[in-house]
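Presented as structure tokens, the chain that follows is alone, the form predicted alone.
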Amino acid sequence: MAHGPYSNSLPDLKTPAFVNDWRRGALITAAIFAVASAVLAYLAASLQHDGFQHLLRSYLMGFVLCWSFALGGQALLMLQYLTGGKWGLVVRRPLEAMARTLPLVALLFLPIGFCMKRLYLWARISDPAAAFKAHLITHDEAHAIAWKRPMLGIGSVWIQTIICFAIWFTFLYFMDRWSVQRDADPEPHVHFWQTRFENISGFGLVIYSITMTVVAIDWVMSLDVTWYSSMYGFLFLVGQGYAAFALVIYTTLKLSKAEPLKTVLRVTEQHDLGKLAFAFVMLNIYIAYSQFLIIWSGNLPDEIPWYLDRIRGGWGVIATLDFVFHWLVPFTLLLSRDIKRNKRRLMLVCGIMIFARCWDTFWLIAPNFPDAARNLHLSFGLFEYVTVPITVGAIWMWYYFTQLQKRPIVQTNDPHFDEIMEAQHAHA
């Protein structure tokens, strides 16, 4: 409900009818890919003997983009309510929807939880010792996961990724409830709302910090059982903030073709929201970079592996793509204010860069794999890498729109939503 003299100015605060061909576009999609994984897997079984092999790792690319979109949305809903700012009236419904996902994300986890075996080569050792003396590991691999046990384990992950999706669905729980509370307040009761909103994300942005970080040591670093890095969370961290910020301004871009968003996404916030966008670029740039300097100038036995892993046997290639996709071409993009205020423009580099993360991810898992490592040759299995993630991310797209669906996509009872409708700052 809304207070202010803008208050009735917009005729219609639904989200626009055409998300519902969204909703069936991304279910068609899934549906359509999923008979190509399928077909793909088949083939690579029949002729290469590891169609299920790949399945499995494609499909766990798949699920940690959607869990750095849901997640990383989570995130940015509290940054945004920690820090204010007009620019959140606008994207605020969206990452609400992003974080509404999670318990989609839990259900596509469970894949991942009930294979260990197949994708980490510590959850399929029990006597790391008995292991290298039939010779089927390095002394390295057995030494890391005697010492890892404690955290790499079957029971422990599971305990782990438990705890953490209970603490994420925790401040969901909180936050969207209160969301619907403030909006049903009959009275603006700015400054407790604010204050409220603010506690739970301070906090809750220490917690996600901690807790994603294991997890992405859980599901991703451990394909490496020997490797380490103490920025890796980090990395995810900025990495899922870089993916989720592109998703929600090219959502909030395409929702702004109709009523409401077509009057209060003004061009002075679209602005702001390229400028964040390129704030999250340049961050990604020196957080990968630095992590890649210190390891490589270090040059230790038990670090530089990982890189050379993803640089030779053809993997240059694609990291000198990544390189190009992920932080190039948004970062030169970005520097132009009329790109920033220009909406298709602004909409093809957040398709860049949304492209750029799944890229980023295949570069991140693939290689970890022993007949992958240093060794990118073309297969069917190869392919299932395009297939299934979309499949996957088709799906999470679908309950996405559909949460987007469920509340007004503008939240009227907002201190800045008068001062956003001001006549001298109508939406070009």
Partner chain sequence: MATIPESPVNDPMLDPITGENLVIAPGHTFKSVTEEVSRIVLTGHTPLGWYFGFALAGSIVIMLLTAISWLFLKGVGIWGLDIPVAWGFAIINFVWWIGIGHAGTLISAFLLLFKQQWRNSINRFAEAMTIFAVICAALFPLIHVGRPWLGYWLIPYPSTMNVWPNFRSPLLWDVFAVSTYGIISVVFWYIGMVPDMGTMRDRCKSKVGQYFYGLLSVGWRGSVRHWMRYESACLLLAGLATPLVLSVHSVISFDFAVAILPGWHTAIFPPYFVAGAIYSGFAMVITLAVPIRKWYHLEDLITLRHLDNMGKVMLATGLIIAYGYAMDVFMAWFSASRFEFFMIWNRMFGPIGWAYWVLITCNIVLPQLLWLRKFRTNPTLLFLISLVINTGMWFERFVIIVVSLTRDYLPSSWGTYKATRWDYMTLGGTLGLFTALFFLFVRFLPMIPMSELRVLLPQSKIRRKAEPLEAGD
Given for the second form:
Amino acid sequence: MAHGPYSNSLPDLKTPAFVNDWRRGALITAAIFAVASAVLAYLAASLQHDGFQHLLRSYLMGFVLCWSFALGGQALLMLQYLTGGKWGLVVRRPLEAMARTLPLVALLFLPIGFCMKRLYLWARISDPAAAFKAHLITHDEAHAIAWKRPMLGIGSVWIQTIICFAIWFTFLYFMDRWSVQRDADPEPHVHFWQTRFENISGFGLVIYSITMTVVAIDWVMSLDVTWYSSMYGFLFLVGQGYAAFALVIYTTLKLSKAEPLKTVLRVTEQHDLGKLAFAFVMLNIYIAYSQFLIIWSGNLPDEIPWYLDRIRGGWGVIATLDFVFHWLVPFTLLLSRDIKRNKRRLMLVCGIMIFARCWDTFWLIAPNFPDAARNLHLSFGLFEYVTVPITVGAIWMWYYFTQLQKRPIVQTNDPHFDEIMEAQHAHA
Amino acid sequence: MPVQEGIYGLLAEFNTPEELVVAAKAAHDSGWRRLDCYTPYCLEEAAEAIGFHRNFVPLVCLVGGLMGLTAMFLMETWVAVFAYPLNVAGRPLFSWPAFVVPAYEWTILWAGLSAGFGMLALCGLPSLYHPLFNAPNFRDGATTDKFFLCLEASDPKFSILESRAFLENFQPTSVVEVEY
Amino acid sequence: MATIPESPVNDPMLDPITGENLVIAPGHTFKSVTEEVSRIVLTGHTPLGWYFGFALAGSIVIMLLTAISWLFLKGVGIWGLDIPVAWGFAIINFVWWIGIGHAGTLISAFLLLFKQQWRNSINRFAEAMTIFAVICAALFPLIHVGRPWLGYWLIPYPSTMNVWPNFRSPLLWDVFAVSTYGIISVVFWYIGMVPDMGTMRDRCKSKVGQYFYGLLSVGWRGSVRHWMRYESACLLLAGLATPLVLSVHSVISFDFAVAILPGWHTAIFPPYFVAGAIYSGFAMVITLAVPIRKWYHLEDLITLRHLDNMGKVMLATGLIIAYGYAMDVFMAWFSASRFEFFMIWNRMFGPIGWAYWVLITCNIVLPQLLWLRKFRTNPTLLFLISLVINTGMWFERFVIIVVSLTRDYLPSSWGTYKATRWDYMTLGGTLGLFTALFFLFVRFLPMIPMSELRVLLPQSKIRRKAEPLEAGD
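Starting from the form predicted alone above, please write out the structure of the form predicted together with its partner chain.
After this comes the whole thing, all chains and molecules, with the earlier chain placed first.
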């Protein structure tokens, strides 16, 4: 009945020292792949006359991935505060670290913001009617560009982006601040803190889904200026959750090689995390397949080309493998209870999930451009989609690990804390 | 089935789950294998104590699901491509995106039926008669608030006097003989 | 931070550590929870109110039978159906009812998977609600086909005409989705009830009751080996029922989304239909739970915690459908398609535009009150909001089906729709059927799973050391 004070004899809750090695590893990876990207870009420009166009496209891919992790981490943090559950305590600090990488993500946006004209048709064409007369674009494109101008213009997208980042920073600021204050609070004040976090998370998730939809349309969907799908925001939302969740499980499992997470991460909570990952796998295929089935059945000329661009001309292989990596493999593996309860195997599954998310982002972004749509061909440029996202991702990882080191790895002021710190009791 | 006569086993009654688990564990450790615990709710520790770790319900369910999936998908393909080829709005005869939906439903249907009825079959249910129902205290409490351990007569270690003495060690509320 | 207001912890219904409402009132024993639930069924004395309510619901069922008989005699022409609106009340009611059913499955399945133990006391009657709602729902397509005695044509079987159904049609997917849903719900419900049937058999005093519950219990005797298999089966069924719920309402949304009619053909329909279904379903659970807990004095077992949590779920799903509505409106503009644009304009300001504003008020505006804890923990207010939501969700289907059909691509095929008295009688009649079935359930079956309540009690957990129990037997 009597519940002991939370900070009775606190064990060492510092992030293990080997995270320093991770940081170094991330920096070295970034350096190597940056060099490789430069070489590839040079080869593509000089030998294949591709220019430097793939560099920016693959950079967009890397940026979208980092953004997914950062913002997905914040959304999962909110979700975790809302639903409760002991698994939340285990992943809370890694999620917070992911969310705190937002400043870096904002910085990473700058190259895209300044090179919009090279990426987006609507930014390049300032006078759609004239461009149509000059046979530069089709009638549909001209109509779409003119019609969507209030949303899709360089200035307008900048404003939307800035507003969205400002909103995310606000939420980040308060959630981070309160989390630190909660740790420092000498009294548990469970009810007070829980209500406080629940309230901000409830509003936060609502705002998050709106802002996320807006920028997903601005940054990615509008690469194809005529196409639209009301599912797109949702698809990105679930995809972000999928990626961020896989990454946070991976990090936690990797950290659990040493104390304190070695004690804290019990099999029960690991099993719960595995089940949640399974839920994300199912949700993701559900959303993706529903959209495909509806558009496939409707077979309307303003929708179906988006899929044809991504299936014909060799892209079918990428699409099929996307399905395999994204759903078939994780689904089959996560069905097994033993895999969910085994650290090494669950890490493998999460690794596959993160990889699948990268693969899917490639499939979403690359075929938007006329030279690539329905035409997947081997070129130096193609390899830039490997090296550039790895470079960007590695830089992001470095920053993520740095953030991870800044706080104790477990939040101490939590009603489940005492229970979770007892060594492996009763869990065979 | 021939009419069985004699003693089915010895039934010890406990008031708390702890006492039951202690007794069951001790019995299993001292070599008892034909024994069972009876509880008013699922008590995992008791199953662990008598060495019951793994059951085959998930396997039955998986096989059922795969059968449902295959059956429906093959039927759809056969109907749409061979038995009754029909041009519907220019869609291909082998419209696999559409076939996924009923195949999915049947996977769930067959898996669910296999899990539900497979569980009953593995448990040997329905069996409306069971010797334990002859014990009045079992009928009174087994499904409400009492915890029972039954050492069965078919175990080679069984002997009325020694087994009873063994059970008495754990201070049960009562130990009764159960007749067929 | 100078002062932090601390919650009062003196209330026995609040958890002293987290300050949340308890799932079950303190001081109960295995015996007392069993008795509290089984006395409702095993009493020889049926309350007068039950007879009265059942008679009322029964007379509404008679109205339903009248409406259906007349329909069979005259044909579907007695309804307000015409071209272009060939899908009227029947399909609206079908979608509405089946949506209501989904919360039951979700409470029993999804929350079981995620170890949300507060579900234990409400899952049985939520699941019963599912089955009765599916019965009401399945009735509509059956009587809507015009010649219900040929309903078996929907099933693929080798007929002498060598004709097979078209598997590319979402209407056929419906047949499989809804039948699977009905069957799996019954199996899940029944399997979940088997141990309780054993309890009823053992506690029942009358011979007839002993036979009845004895047969239903299939000889359950509580062996732990059986329990382990049973738990596996329940978890598996829960694991299957959760994606099933998602798929069933998605398939129903495909009925619309696969067509290319403006207002129907939109990719967000599946998740937004599912969220809407859960929304209305939870509303219906509250509509049922609030009076039941009052009349049968079950405040100890269905606590404010349950109401609070259900309120939160309603708020969340309500916000998802708000997102769906917003995307509908936004994409109508963003698509740069004049048909999409006109569709939304017509939905808001067309001849039946008022229905859209009713649905916005009922589904989006009023439920925002659920942000306030006061509204989530006050049974009366929650009950009223649940009625509002159920109305709103009916109007949502009305707007999607009827308003879209009245304004097609071609102005020459525009029309209007007016429901007849037979439409209203059938809708009202199914409400009576649902209520009547529920009365029977409450009288003859244990409406709260006793075996799962026992797990919620602190004395069910094995303690390491032998400490004396606080709450004596």
